[in-house]
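A single chain comes next, written as structure tokens; it is the form predicted alone.
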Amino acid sequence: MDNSPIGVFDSGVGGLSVFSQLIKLLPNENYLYFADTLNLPYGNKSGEELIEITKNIFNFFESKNVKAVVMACNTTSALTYDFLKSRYKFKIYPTVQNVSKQIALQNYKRIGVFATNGTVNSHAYRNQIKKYSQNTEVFEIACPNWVSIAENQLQNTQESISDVKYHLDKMLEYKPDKIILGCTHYPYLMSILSKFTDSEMFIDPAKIFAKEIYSDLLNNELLAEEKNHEPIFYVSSNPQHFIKTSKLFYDVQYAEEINQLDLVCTKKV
């Protein structure tokens, strides 16, 4: 047993649709959420840049002692996770990683996924699934708004509307049997996505991961016997706007503010 918490992180409340999961499956974890809405969006952003934000991220939740960190986020798993991976004692959980197994092995023919510039043009999922399932066809479409009209609660305008029904139409081309949402913000438009084509259609990647996550955590005796605390909401700006949006997915009543010197690197990587 380890009743270290388990740090969490995305760069705003798209996140919060796996650490729900999380909590559902393991309710005596002791969550340490970070929300790095400086920073947002990550899907616009180099390799090099998201290195050295994802450094300070992980070194914050170093000096938090954690026993794991969740990389909540679609595209830090895809960009950052081969170079971070062995820099640190703590467990890792890398979206992209995690999920693509578990979708690999339902030997589906084609698969679409909807991501953001950065996932999109890493092609971390079609390579990863590849690894499982060679003759799966993958195909990858980003969506480049999408982040901002689910962290700006856009969803019933019709501009957005339309941006989502222009994306969507493009990958229905391909006949995919399966649609993975690989950004956390996307399972925030649903309600927009489901008016157009079946919602059974979607994956959502966060209950896949949460599965992950425990079964590797049973398995390395990691999991926490008792609850110390309920979970710490931290973030890097405007805390009462991740407040407010958060409510979609998790009922945040308190986000503490970060000041950027105060992820000052506790170690060099």
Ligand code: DGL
Given for the second form:
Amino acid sequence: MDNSPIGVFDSGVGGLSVFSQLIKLLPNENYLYFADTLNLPYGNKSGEELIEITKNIFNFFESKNVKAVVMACNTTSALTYDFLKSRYKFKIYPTVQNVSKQIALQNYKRIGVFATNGTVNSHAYRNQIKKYSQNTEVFEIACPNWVSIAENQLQNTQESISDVKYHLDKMLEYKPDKIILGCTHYPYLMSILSKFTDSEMFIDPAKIFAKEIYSDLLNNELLAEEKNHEPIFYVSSNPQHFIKTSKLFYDVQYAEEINQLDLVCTKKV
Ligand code: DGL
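Could you drop in the structure for the form predicted together with this ligand? We only have the form predicted alone so far.
Below, the chain from earlier opens the complete complex, with every other chain and molecule after it.
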């Protein structure tokens, strides 16, 4: 048993889709959620930039004595996990690597992935899925505008609807059995996606991911015995915007703005 907190992070509200599943499955845990709204969007940043950013976030969580960090963010899981995984003492759960295996085991023949430029260009989903299911074909399409549609709650504008339909039509040409929403912000667009295709077509990895984390904590005897505090939310800029946008997945009441100096990496890894 370990009552130390679990850190969860993403560039913004997207990771709340994962957090809301985690808290359902593991209500006794003590959570710290960090939204790096100052550096959002992550999707067009280089691997080097994202390693620096992720290191700072890991160091921040380390200073809070976490037992585990959940990389809710697909882009940093794809581009920084391999570099950082052996450099910290706490458990690290990267989303792409955790959910790809479970999805691959379903034996779909053709899988589509919508994700950020960074995730698509890394081919992390394709490589991970093919590790477990060589014959599955994986089609990855980047949707660079979708994070800002979600963050700015623009789901009802004609421009957003056309943008989503454009990418969906392109994906449907590949005739996928399922489409992974490979960026935590994309489930915010379900209201548009389901206008054009059965919502059963889409896999939101959050549920699968939360189950994987649950099993691993259980197997390692790291589950918390009791909750010491309510979830604490930190943002690197504009807490009011974060609170307002959070509502679809979790009703955040308060978020503390972190001084950037607290996030500057002081530890060499
Ligand atoms: N939501 C993150 C992801 O899952 C990053 C989105 C972004 O900031 O571009 O990839």
